[in-house]
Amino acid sequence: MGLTSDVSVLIGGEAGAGISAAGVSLSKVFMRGGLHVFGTVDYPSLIRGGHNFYMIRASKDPVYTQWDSHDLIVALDENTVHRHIKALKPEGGIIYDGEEIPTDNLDIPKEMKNLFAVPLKSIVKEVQGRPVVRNTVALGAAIGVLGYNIEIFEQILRELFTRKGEKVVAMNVNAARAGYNYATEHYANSLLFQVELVKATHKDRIFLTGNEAVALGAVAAGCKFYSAYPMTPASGVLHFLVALSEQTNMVTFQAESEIAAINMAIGASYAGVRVMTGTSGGGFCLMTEALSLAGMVETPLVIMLGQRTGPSTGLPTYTAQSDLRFAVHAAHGEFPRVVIAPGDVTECFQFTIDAFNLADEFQIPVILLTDKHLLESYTAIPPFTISDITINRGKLLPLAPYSGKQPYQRHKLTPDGISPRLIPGTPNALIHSDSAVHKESGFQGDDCAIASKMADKRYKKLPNLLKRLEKVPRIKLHGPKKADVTIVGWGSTKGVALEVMRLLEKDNVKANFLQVIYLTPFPTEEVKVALKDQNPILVEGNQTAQLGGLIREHTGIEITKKVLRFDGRPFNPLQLTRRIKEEL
């Protein structure tokens, strides 16, 4: 039996049986013992009953997605082998409870060998736990089988549920140990692989999904205001925050519908405190009239678009990158904006922060555009740096008595477009903004002439506006400057971008991905030299190439060879890298 440092991990059950709790709970210990580990999960719109999975790659070398092929299935029921089996590898196994399930059940080929039949329910009894307790019990035999160290799961389990008091703590323990003992007396030799303890150690690195990461950064933003109303995939954000609303002083609020969380958001920046509303395709359709009165009243605000598969309901718990167009043009009128697309957790947690600075910055709305399988999906990384973190809240002049020699303006004319802006409430101002077209006081005015000078004062904005976003990065070409094939795309697609460019490396293709950041205002000149002589090939989570459309549009350049894929499912590496090949 050799050692390896490349596993992959799926554990299967009924929805509702805290499949992704286990999944997250596997995953740390793999990530405590040295590795990097990418975790996502896959479940269908149902509150209980359906099929639930998690899958865990984790390796001594940096992961970036999902894996196609699965080195051990954790079958919490029989399904779970029904619906896995073709995915398994030729030397894996599955554990599965061999009193529930019955061997000859399995629709499994005559050659596998690594069936290990663990009497998970018996083990529950034995230590007096509830049902939930047999996942404790299978991931501990997990680790058996797998050769790794089972008093990082103990210290796991541990930590969370000491707050439910030693009792729960012991059971749980006791429950992990059993599986592991039985999993190592019975079958210790039957894979042909252990998973190679790395080193005992997490404190060099976080585990974190893309709405974790989406929500810290806007607490390192200084987001004082989140209001938003539940819906997949962008609820993560509002639960995490209110978790954390004590702690932050932060307001959080579940608003009735994805119209009030808006409006709410848009009253609270007007009142001077930076605020953040969340949704997804169908909120975001709602929250489309008060964009433009955001772009109107010129009012900071950030909005993160989740996206999943549409149109309409769609596959509300799978992933889709089809409302690109949508967040570059959503609303009625023109009013400048910013659409960035993080690409990872890392770039979640820094783009907010970017967003929440661009928009007070130019008193505009700044949507951070994400998706489903980057926004529930857990990635270990390095803790964030925070010492270097800048906050710049524009034109808004600190609360004190109003001194001007004029009457305060909320939309006075400037230069650069951008007003001073004053807090409510400020002694000696008045200060007002109308909805409609409205002269410098803010008062509404129907004049011609002035609807043309206040939509020029908005457009003034976008001079400045591309200046200061030379100071970040709107588009990232990742690998050597000229390879024999170029991955373009954006958002979620970057992690299996980079893990196809280190299978097309073993083949002798030398790849490299370009990754466009900014998506409005556009790249437009940097993409042109980016571009410039390579054989791009764009890969797209939507059916009509939405950012080839853009890249086109603005630059001239046709990418004729596209991976496209909108069956709500993320790319997997292989089967990606087989395409690209074919494109060639």
Second form
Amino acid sequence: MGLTSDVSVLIGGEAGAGISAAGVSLSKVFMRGGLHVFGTVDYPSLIRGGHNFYMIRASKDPVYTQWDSHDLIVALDENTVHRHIKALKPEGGIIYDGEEIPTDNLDIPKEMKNLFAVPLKSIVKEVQGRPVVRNTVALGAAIGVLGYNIEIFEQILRELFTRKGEKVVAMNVNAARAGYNYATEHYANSLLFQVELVKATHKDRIFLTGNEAVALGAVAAGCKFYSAYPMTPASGVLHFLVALSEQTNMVTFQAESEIAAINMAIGASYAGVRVMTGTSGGGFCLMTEALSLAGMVETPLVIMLGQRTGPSTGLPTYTAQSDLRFAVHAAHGEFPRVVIAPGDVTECFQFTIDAFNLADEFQIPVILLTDKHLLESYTAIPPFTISDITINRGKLLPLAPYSGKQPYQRHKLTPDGISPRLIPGTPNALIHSDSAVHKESGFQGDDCAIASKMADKRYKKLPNLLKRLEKVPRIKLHGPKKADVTIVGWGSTKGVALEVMRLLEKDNVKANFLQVIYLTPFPTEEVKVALKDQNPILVEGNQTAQLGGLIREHTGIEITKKVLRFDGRPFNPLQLTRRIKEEL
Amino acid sequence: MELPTRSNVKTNETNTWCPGCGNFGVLRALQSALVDLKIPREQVVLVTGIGCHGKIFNYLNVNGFHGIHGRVLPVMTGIKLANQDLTVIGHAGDGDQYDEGIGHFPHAARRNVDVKLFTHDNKVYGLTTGQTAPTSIKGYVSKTTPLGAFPPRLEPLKIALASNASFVARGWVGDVDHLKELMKAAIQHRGFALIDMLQVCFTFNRVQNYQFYRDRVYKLEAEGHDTSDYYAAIQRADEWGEKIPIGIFYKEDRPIYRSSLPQIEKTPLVKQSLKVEKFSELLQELM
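With the form predicted alone done, generate the form predicted together with its partner chain in the same format.
In what comes next, the whole complex appears, and the chain from above leads the way.
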């Protein structure tokens, strides 16, 4: 028997059966055992029944996305076996409840020998647990057949259930231990490998989603008001911020619609606090009129747009990258904006903080463009710290009596287009913000000279914005400077692109990856330089290669090779590697 | 701290309302109410929507936010939750609030966010030149209803009462002193307050004109109406014909939305530090 430090586990069952929670728990076992971990959940839009599955990838080396095939399937229902047997590696195994699912039903290929029948339900009865404890037994058994450390899992269970009392803790620990014992007694050495415990590279790590990283970024940036209408896949931000709100003193507001949510955020921003709203494509459609309002009244605003498959309701719980053009162009009229696409959880945190600073410094709306795969997949990373974070509120003046000789003018013309900002409640000053074309005072004024002066004022911000963005990575070129092939992508495809680079290298194809981070303002020169004398191939989660279109628009470079996926599912590394090689 | 006076609540902006517009009465009532209440001007925020009513933003010299069509209530909600020390007053039109923005109306009422909504209800679209409004009387002939408006009129007071609004009133712009007192009561009320203002569009509505209301309005307080009697309020709200009641229909003291938010019990958000204490503790659950 050998040791491996790269393993893929799939846990499947009905919706409502705690599949995601089980996946997170087992992921944390690997994380605390020292491995790098990535986890992602696939679920249809329903609450009970149907089929959910969670894929865990754990490795000694950094992992960035799920794998195409699996070493172990934990089947909490029969359906899981039927659906995923084709993705099981020949040497892999399946854990299932042998008393509930007759092995004959499973229709397993003959060469597949590792059928790990475990009497999950009976063990739950023995430990006197509720039906959901079956998951704990199954995870104990999984740790058993993988030869991993059950004590880490027991510790996690203790922490998870300590609030519910010693009895619940003991029952869960017994359930895990019973599953583990059953597996080691009956199936010891059945798998040809055991998963290696490796020394942790970081003492403490956190395992979190993009949603949680965006939420923590907002907290770290001093966001005080988050209003949103629930919509997959962005609801996670709302849930997490609500859970933290007592510790963070943030007001979190479930509004009656996305229209209400963004207008509330704009109101709170006008009143002087840092604000954010979040939604998916359909909700963002409803927000666009107010996005234009924020641009007109120069009120800082951060919007997290979490893409899912469209058009319309589309696949509500699946991923997409098809709202890039929409985010860049959404809303009537012309006004400067920033669109940033983070590619992993660390970037979700960092770029959210950047978004708040940019919104305040330039008094503009900033859109964080994310997607389901990024927002609802988990990665183990070192914990965030905030000691080195800068909060820059730009030209916002402190809440002290205004002492200017002239009456305060909210939209005063300045060389850089940005007006000193006071908030309502400031003694000796009145703040007027008008969605109509307005004068420096903020009161309406519709003569042509004012209209063009104010339009110029808003766009005067651009040169300084571009200068400011020199300090941040607007693109990243991962891997060697020159390569046989350059993968070009944005957002959540970063993960799979980094995996594919490694796979191509094994096949002696030298690859690098151009990640475009700022979609607006577009990093024209950076992209031109990065693509010079390269062999680029676009990899996007949409049908029309929207980034390719933007690149051509801004640089004149047409990228003809492309691999596009638009069925709601994220790319898998082996599959994408094959398709890239076909294009070369 | 600058208290409002007759002169400093006015602006120098050119007034573009039609001669005879009912909005002049609204503006006078609001200016007088603010002077009477002695709230420093910098502590007052006026939020307006889109329509003729929205121009009041230009004529009242307090803080102002002239937003987009139908969204007065969510903007006010955001302002009030960010800084509860501010007095937040919204003016909306009938099309603005009861057509485009109707979705926000029952929610603001039931939440009891401490904001004031004064609607300019002239039963016609003015700034878009004379189309039917949600509050147009059945049979009202307009540009878009040449055969007369088909559906019965939308009844804001009944919607407000059904949505548990804690202050429901109707004013009429032909009696500025009475309207002013209603505004003062609404502003002093702790919680959401609605005043549906019978306003006159001198240009486009030739039916519900000054004479129409002069002949019909009567004051609830003169008839001994009990403003704490919910069912009496509904009955009065149902009256529309030879007699039209104005005044406070219903008033109730109940907890405002802010009382559900311990985060801002003591200090408004806008005065809180942006620095997070014990950030690392927030990560515990993720370990």
